[in-house]
Structures are given as C-alpha cells and as structure tokens.
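Take a look at this single chain, the form predicted on its own, given in structure tokens.
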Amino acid sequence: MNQNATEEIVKESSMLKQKAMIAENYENLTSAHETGRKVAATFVPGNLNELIMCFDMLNNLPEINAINNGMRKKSGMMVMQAEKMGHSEDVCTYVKADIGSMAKGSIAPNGKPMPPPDLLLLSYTGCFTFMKWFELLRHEYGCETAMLHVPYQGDGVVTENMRQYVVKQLKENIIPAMERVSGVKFDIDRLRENLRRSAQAEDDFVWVMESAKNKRSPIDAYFGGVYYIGPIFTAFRGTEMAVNYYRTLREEIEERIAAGKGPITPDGDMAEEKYRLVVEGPPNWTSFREFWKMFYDEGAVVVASTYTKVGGVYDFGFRHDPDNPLETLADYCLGCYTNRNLRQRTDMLERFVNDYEADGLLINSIKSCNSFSAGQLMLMREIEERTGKPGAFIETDLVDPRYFSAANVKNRLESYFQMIEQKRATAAVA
C-alpha cells in the first residue's frame, strides 16, 4: 500500500472519530470489572442499544468481535479450534470464531481479556443460529439470558398484533431482566432521549448512503459502507458520539461530491468509475482489502448493498420514534433485513438496481451463513428478469480463510465485467 495514500486516509476526520469510538468501547468493556459496569451481549440485527444504555450497561456484540478477529487474520485459528472441539464445518464461522476465541482466553483487539457477559440479550430477528449460539454461551458463562422473540414477516406485513407482542415482551421480560442484572431502574424518559439522538444520526446516515445515487458515486456502499455502518449498528446508536460522527461524515461526503471525487479506498481516491454494482450478502473479512482491491482496480464501485441493512433498514423510511419508545423498538426489530421474506428482499434489490442506476447485481454467497445464502440464486434470476441487468454469483465465507479463493473470485469478477460490457455494446447497437 502507498504510504502517502495511507497517511491521507488517516487524516479523514470521520475515520479518526470512528477509530477512537471503537477503541473506547473495547477499553470500557475490558475494564468492566474495575469500573463495576455490567455487560450485555447481543447481536447486530435487532440490537437494542438505546435500551441497554438506559441501564448503564456496556454492549458487547459477538459477531463484531469475530469480524475484528477476521480482519486481523486471527479468526482462522479460532475456527479450527472450535472444529477440534466438535463443531461442524458447516456451522456459522462467526460462532466458531467466538467459541474458538473463548478457548484462547477471549482477547479483545486492545490485547486485554474480554469480560464474561452479565446478560445474554437475544433479540431473535430471523437467524436461527443466534439461538444456538447463545445456548452455547449460556452453558459456558452461566449468566442470565433474556430472549425477545420477534415474529417473522412471512407475509411481508407488520401487524399491530405482532408489534404489541414484542412490546409485551419488552415490558414483562426484557426490561425486568435488565433491571435485575444492572440494579438500575428503567427510566422511559432516558430511553426517549436516546431514541431522539438515534433518529438524528439515522437522518445523516441515510443521506450518506443515498449519496451513491450521484454519478460518480462519492462512496462505496459495501466495502466503504462497512465503516459507515459501524457506529449506528453497534454500541453507539443513541449516543451524542454517533450524532457527531454522522454529521462529520456527511460533511466530508458533501465535499467529495462538490470536488467530483469518487470513494476513498485503501490506496487513496478511486481513479475511475466504470461499473456500478448492487451487492447481496456479507463481505469476506479475512481477505477484506484484497477482496475490495479486486473491485476498485477494475473501476467497480458498489452503490448499494443489502449487508449495510442488517442493523436497520433506515433508507426505506424507518426512524426511531421517541414519542412511541417501546413500539419503535418493536418496529425496528420487526423490520430488520434478516426478518424479511424473500419477496421483500427481491423488491429491495430491484429498487436498488433501478434507483442507483446500477449495471447489475452481484451476489457474494457465504458458505456458512444460511440467513443470507438461502434463495440467493432465485433472487439473482428474478432481478435479472425484472431489470434486464446481468447478475453474477461468487462464493466466499465470513471469517474462515480456507474458503476465500482469490484466483477464483477474481476470474468470476473479470468475467462479470466483460458481461456488463457486452450488455452495454448490445444496448448501444439496439
């Protein structure tokens, strides 16, 4: 990597802010025993961070820890350790990375041991693996578990009965458990303030993601989007830090648009925009930069992705509502991407291809992630039929380096870009 380009990227204010925020959260987590703060472990989809903060609890997200270990090239050993302990090769590699990490002492990115959770908060939003994952953690830690069961949108509709079912659980199960574990009494006005800050950050976040409608796009909504979603999908939604981060990020993107610049990449500003893609499926984390480079070397920018919706589908109008605090938490959980049926996901992808004037849909099928992988070939064929734009299919995994074949992925991408060129040439002749 070019050192000067690296120095230029590091000077971006939003990147500095995000790096400091993530580091601070890990410092808070690893010092929980000293400070006496309680730790809640939960997942990104259905993440109730605004509620967790009402009880002065810290938020620890197991899949985020797995991602960090993957990007630091440490997850492969953890996955294999979990397999030695009897976990199948077909089990979600986030789970195996977490189990393997525990066997090695659960060391955080700051080099300090992670504390055991005081509460396992399972907000069940469409991924069955979450249930088994927390069952394993409960067996390991013996701590209290609170499950918020979120009805699946089988018919693609959120009914009032579904909403009230979730609200009832929040009142009768989740909040009492959090009061019991934390020793803090629930204050609904405090929740309202957190939700107000969430909605403010969500406005700027949506603006940033929709800036990709520009030609050229000032952002990459998949690889770059990974960094943009970090604060709002994890332990910062509802905080003033998140509000400031997204305000800063928006200002930076406004400047990039005014200057006619494309996305920032690990090698500096992207040189040229030749292809505009919509991507379905999570990224590969163990070879993240190598994977990204295959795109920007070819002038391919991702203008929209489903992965950046896993922690909330805000660009379809949802905002956390402080005037209806428990109901809005229910709506948030019910509307998560993993809780939507295949028809809804297909409609979403079609809208992305059309609204962002993309050249086609690329699916990154994750070997060990059933929540995303189920039905993806059908999704691709349906989008091709609806939009007339070509689709393509590649296969990797989340945090298992054994399932990333750089040569295979690169060959498929190059073939796909050739297909797009042929499609353009045919359209020009017609």
Given for the second form:
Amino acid sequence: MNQNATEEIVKESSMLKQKAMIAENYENLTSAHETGRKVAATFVPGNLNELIMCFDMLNNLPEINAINNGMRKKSGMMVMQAEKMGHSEDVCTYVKADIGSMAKGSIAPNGKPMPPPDLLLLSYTGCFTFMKWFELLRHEYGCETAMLHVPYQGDGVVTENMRQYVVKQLKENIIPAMERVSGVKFDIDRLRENLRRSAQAEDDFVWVMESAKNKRSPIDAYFGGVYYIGPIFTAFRGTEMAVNYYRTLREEIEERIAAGKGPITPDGDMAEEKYRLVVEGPPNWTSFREFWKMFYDEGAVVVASTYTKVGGVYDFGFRHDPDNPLETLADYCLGCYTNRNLRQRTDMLERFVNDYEADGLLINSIKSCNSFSAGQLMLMREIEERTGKPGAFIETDLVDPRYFSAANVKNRLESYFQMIEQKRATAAVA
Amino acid sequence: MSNKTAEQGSTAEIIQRCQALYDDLDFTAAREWKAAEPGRKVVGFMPVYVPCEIIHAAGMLPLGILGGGDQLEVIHGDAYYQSYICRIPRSTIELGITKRLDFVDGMLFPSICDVIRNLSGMWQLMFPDVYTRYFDVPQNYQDDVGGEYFTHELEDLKSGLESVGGKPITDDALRNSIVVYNENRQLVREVYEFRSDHPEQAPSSEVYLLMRAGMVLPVEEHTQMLRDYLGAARREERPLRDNCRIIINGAFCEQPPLNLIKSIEMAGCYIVDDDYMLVNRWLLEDVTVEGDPLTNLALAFLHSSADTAAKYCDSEEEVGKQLLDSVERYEAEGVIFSAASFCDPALLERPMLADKLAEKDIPYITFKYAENSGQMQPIREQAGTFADSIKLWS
Ligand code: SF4
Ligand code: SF4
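Given the form predicted on its own above, what does the protein look like in the form predicted together with its partner chain?
Complete assembly follows, chain above in first position.
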C-alpha cells in the first residue's frame, strides 16, 4: 500500500511487483496533464475501480495519499496546517492531512505535483466523513462531484430496495458523469472484463488471507495485510497486474507454508509464534514500524483483522460477478466492512477469533474515526463473552503523530500478553 | 388533550411547565400518556429527523430523545465510549441502562452520523426486545432515484410499526397525521418568526424549552401550547435591550445545557435563528395532504427540508445558502458556530460555512460545548466580546 515502507522490508517478488505497480501509477497520475488522462479521486471503501477504468480514467485515493504522508512522517505538519486553516482538532486526520497537503502543493511520493482531480467520485460507503471530505475538496477545487449514496446495512441485510437504489445511481448519475468528464462512452463489456479479472484476483487474495488459519501462520494479517490489500483495494482491482500480483503472492505464501516459516517482518522472518490475535481497527501510520515491532518482538502474529476488509469483504463468498455488472458493484459497496452494522461486525469478529483459533481480540481504537470507533468498547465485551477469550483496547490515531504514545501502547500490549498467558495457565490447570 | 391552565396562562406559567418536562429525565409525561389507555405504544427517536407522522398515524407517541443534558449523572455510559466521542450517545445509553426508557417500545436512529448509526447497532444488542431501526434517508434528491428509495424505506418503517402496534396504518390515518403535523410546523414557524421580530418578547431560552416540550408531548398538545405561548408573549411587554442579533449554527444534535443559551443571551446577543431544535423544523413547508402520503413525505424530505451538515449538499452553490438566506431574512449581524465537541457533521461543515460568511463579510465566532458543560464564563466572555465588536463596527 505504501512505497516507502515496501522498500524497508525484505523484498520478495510480490513486493517488487507491487512497488513497480505503485510507482507506475504515481507516474501516470503525475503526468496526467501531459497525457490528457482524466483523474477521478475516490475513496477506498466502495471504490469503483473497474468502472473508472472503463473510462480510461486514473484513480487517485486521498486516504492512500494521507497514509503515504503518514508513513513518511509528513502528515503531522499537514494536519496542523489544516487546523491553522480552521479545521477542527476533533475531526478525522485523513481529511486534515489531505487538506494540509493541498495547501502545501500536493506532492506525490515520486516528488512530482499531483494533479487536481477532474472528478470527485464520492462513494459514500460506511463513513459519514467521506461526504463532507469531498464537499470540502469540491469547495477547494471546484470540480465536478458525483455522489454514490450507499445505504447502510442497519438491519444487517441488503434489501432489493438498497441494491436497486445504488444501481439506479450508477446508471443515472455516476456513469453519465464519468462519460461527461472523460469523453469516453461506457462499454458494459469492458466492465465485465474488468470484473472477471477482479474475481480472479479476489480468489487468490482470499486464499492468502486465509492462510493465517495455519498454526504457524505464514502471514501477518494486519501489518503484513496492509501490503496484501494494496492492489485489490486501490487502483489495480480489475487489472491483469493485480491478477499476477496475487498469483505470485499466493505462490510465495505456499512456499512459506511448505518451509514452515512464519510471517515476514521488517527485520526478517518472524522467529516464533507465541500469540495469535485478531485485530479490529485501522493501524497507526506515523509509527507503523515501531508499532509492528511491538508485536513481532513478543511473538504476536495477527491472524485476522477487520481493517483488511474495509475495501471489500471477500471472506464469506462475495466475488465481483461479470454476469451482473452493476448489481455486483452495488453489492460490493453495500458489503464493505464499515457499511455493516455493529451486530454484523461482532459476528464477523467472533467468527475470526474462532476460525483462526486466536488467543483474543485486540482493538486499536482510532481517535479520528467514529465509523470504526463508536461502539468498539461494547464490541470487545461482546466478543469476550461469546468466545471466552480476553480482549484488549489501545488508542492511537491514523496520521496524527500527537496521538501515538509508544510507551502507553507498549505497556498495554505487555499486560495483554500476560493476560493471555494467565488464561492459558488457568485453562491448562482446568 | 387540551391544556386549560396554559391556555389562559402567562408565558411564565407555560415555560414553567416546559421546564418541568425538560428536567424530567424519567419522561413521566410520556409514561402517563402510555398508561392512560391499554395498548398504547411509545416510539423514541434521536435527532435529527424521523417522519413522526407515521408513528402518530399508528396511534403511537413519538418521543424525542435528545440526550441526558447536564443533570444526568452518567455512570455506565462512559464505559461504552472513548473520551473522543461526543456525549449524547453515552447519556442515551445511560438513559437506557438506568431503565428510564423501559417503557419505550421502539427506537429509531436517524442517519445523521456514524455515532448515532453505530448506536443503533448497540441498541439492537442491548435491548433485543425493542423494535430498533436505523432510519436511513437518501442523499440523492432525484424523485425517481432517492425519492423512490426513500418511499420504500418509509413503507418498511410503516410495516415495522404496524407489527409493533399489531394493526395496520391506513392512508387516511397518515393523511390525518400529516395535517396534524403541518399545523404544528406552522405554529413552530410562527414562534420562530415572532422571536425574530420581537426577540425581547420571546427569549431564546424560552423558545428552546417550548420546542423541547414538543419532544415529549403529544403533537396536538404541543401545538396548543405553542398557540398559547404566542398569545401570551404577544400580550406581555418586556423591555428591549441593546443586544445584537445573531444566529446559532451547528447545534442540531447534542444539545447545549440551557445555561449556555441563557449565557449567550445574557452576553448581549439576541438569537434570531438557530438549529437547536431542528428536529421540529426539519420540513420547511407543509407536506401535501392529497395523494399518496408516503410519497408526499418522501418528496417533502427531498425538496423542502432543512439544509444541515448531516445532509449532502449536491452543489457548491448551495453550500451555506440557507444560512446566508437566514442571515438576510432575520437581519442577523453575526453567526455563532456552536457545535458539540467531537461532532463530525457540524465540525467538518464549519470551515465551508465560515468561508461563505467571510465572502460576505458576516462576522462569526466558533466554540464547542458538551451537553454537560458547566463553565459558562468563557462562553459568556466570548459571546460578549463578539456582541461588543458587532455593535462597535456595524
Ligand atoms: S478514517 Fe474513519 S472517519 Fe476517516 S475517512 Fe476513514 S473511515 Fe472515515
Ligand atoms: S453530536 Fe454530532 S457526532 Fe455526536 S451523535 Fe450527534 S451528530 Fe453525531
């Protein structure tokens, strides 16, 4: 997902592939003016990459830019810049990092200026902030905005009314806006082709994530998972590159399993698997490596995480379906993790703890993010009750370094690992 | 239900009753309404908009839950929320856990933000026997897209309430309820107009309490109360102060303590428009009575509802338009952005609105509060300085 961080860890073939893909994408984005390609800015959850590609448009994801700036330790300044401009200290720091970066000239990781978007494709999926974020960008850029309102699964189901509402918006609002901005006519067969490739990559992606069910997991499904979701959650779903990437990644993981290896970490292969955790909530980006190290140093591996479902939940069978192109896009958007209600999220986490034979649930509660965070304390108690496994709660932020206290997080984690040990000891006696 | 005493009463008497209703965290009035006849049901809802007409047509009492205010001691609620989440969900949880809402048969959580949205899921888990619904509204305002979707959602809500009540809700009942609520809306508008014309006659702290009473009383009774208040306020003479005229924006969900409203007034500001009780003012015009009632409610939402941060604004030109119109219409001299701490919708929207005001040289200040804020001195000072500067420069 991030160029710099990818460079820092031991390079396997899939990593080099991803690095090249990302670099190429940034080159495409930053040369859009010269090449005449149009840029659609959109969000990770509910992103319509297959559709965007039908119009030869490029996909620029502001959250990913914020993450990049977070990992390169630039976001703190940007957040403060936005606060100076009148943005509240209380709101999501992705928004402020984005606005602060605009104020500083929006420089892409390749050092070149990022072009302003030609279309703000607002997929309003599972997060209220998205809506205001793009209103704020529209306020700055004055460019066309196309809104796709994805209703929330309040009752834990997708009704036909919800699905048809999304499909109708695609037909009446989104596709016409994309045709207008790009000058390219919509071709549904092109969309089908893209969707077919998406489904292929999704199969391998799910296989990779489920490999964590192995006892000695070959992957870390949170810190490592962040890299694995990169192509499929961003500008590559539906491309041949993504198909290749996930095929390569799968082969690598197969080899790791055969060799009895654990996950790769920035310091090489992880030595021992002592604790298996499920994690809820996005990671902290400003101290990502330090944060990760606190886990692998203790032998803690994350076997499943909800963050790796924000750009689509594929675990329970959903695949993009080329035979029902618009309906499948609707189902994809409706099914993203943050668009699922608290009961569904609880059920999902319970299932992860059980299916992945985890020792417990750790919640990384993000100050910025009400969509994830509101309700997490209850969610933790529910999981503890349902599974009998201990939960733990830490608090950090996404890209605002002021809210990452390494000492606090470390303390909490240490006590949590002790708690797991105690639970084990008690279970052994019983 | 008529209210003889209030009918003949002074504003003080009416407001005293409203204050008692406001202070009553056990919702005795609603409990009594429910107990008065067997089979009656009460449906709670949170800010900012639900179609009360449908609840009313089912013969049920819509009960607005606007948090616990500054008198509720939150003991359990804090264990459910991190410190960086606003207060209204934790005090609402507190109301639930302490059984103050144990007579409520249904709870509706409108689509206002992710906190209220997630609270709907928590309520489902905590109170599985209560009919709990996240009430989604369209962010697409085309009749055949958002309108159609919303009409279906209203049908779903209607059938949900039919199963709670065990009887069908007829179109005639819905039309009747639309008439009843149109009348209430009319009176609500009149009260606000009157306050703007004569802010000394209808202080905002009174208007606020009057509107809050509408959250717990049957709508007919509230309508009568509004009528009585208007009559009394017109009769009574109160001295006009040299206050400036300001508009409050951003307070549509978690409510400030009453003292905060009083403090703003005491600091030399007449509040000539506000969004405190947007719940009562969501629909800006009457809903059409003839024709299909659910379609009419849906269209009213699409085309004549308040412009607030919880909604998508589909063009840059429309951003802040209602606020600017309101400044002009009510001859306001400044705007106070007053939002609950950690309130995403209000705080994300604020910079855009502030820019629009700045373009027109309309002065503004910003501050945050919590429903249990105790320290009014800083706010009084800020509002006082604002009022002075307006008087000095205008
Ligand atoms: S971090 Fe949370 S609040 Fe911010 S944009 Fe993402 S989902 Fe929304
Ligand atoms: S105060 Fe704001 S953030 Fe809190 S529940 Fe209300 S709208 Fe949501």
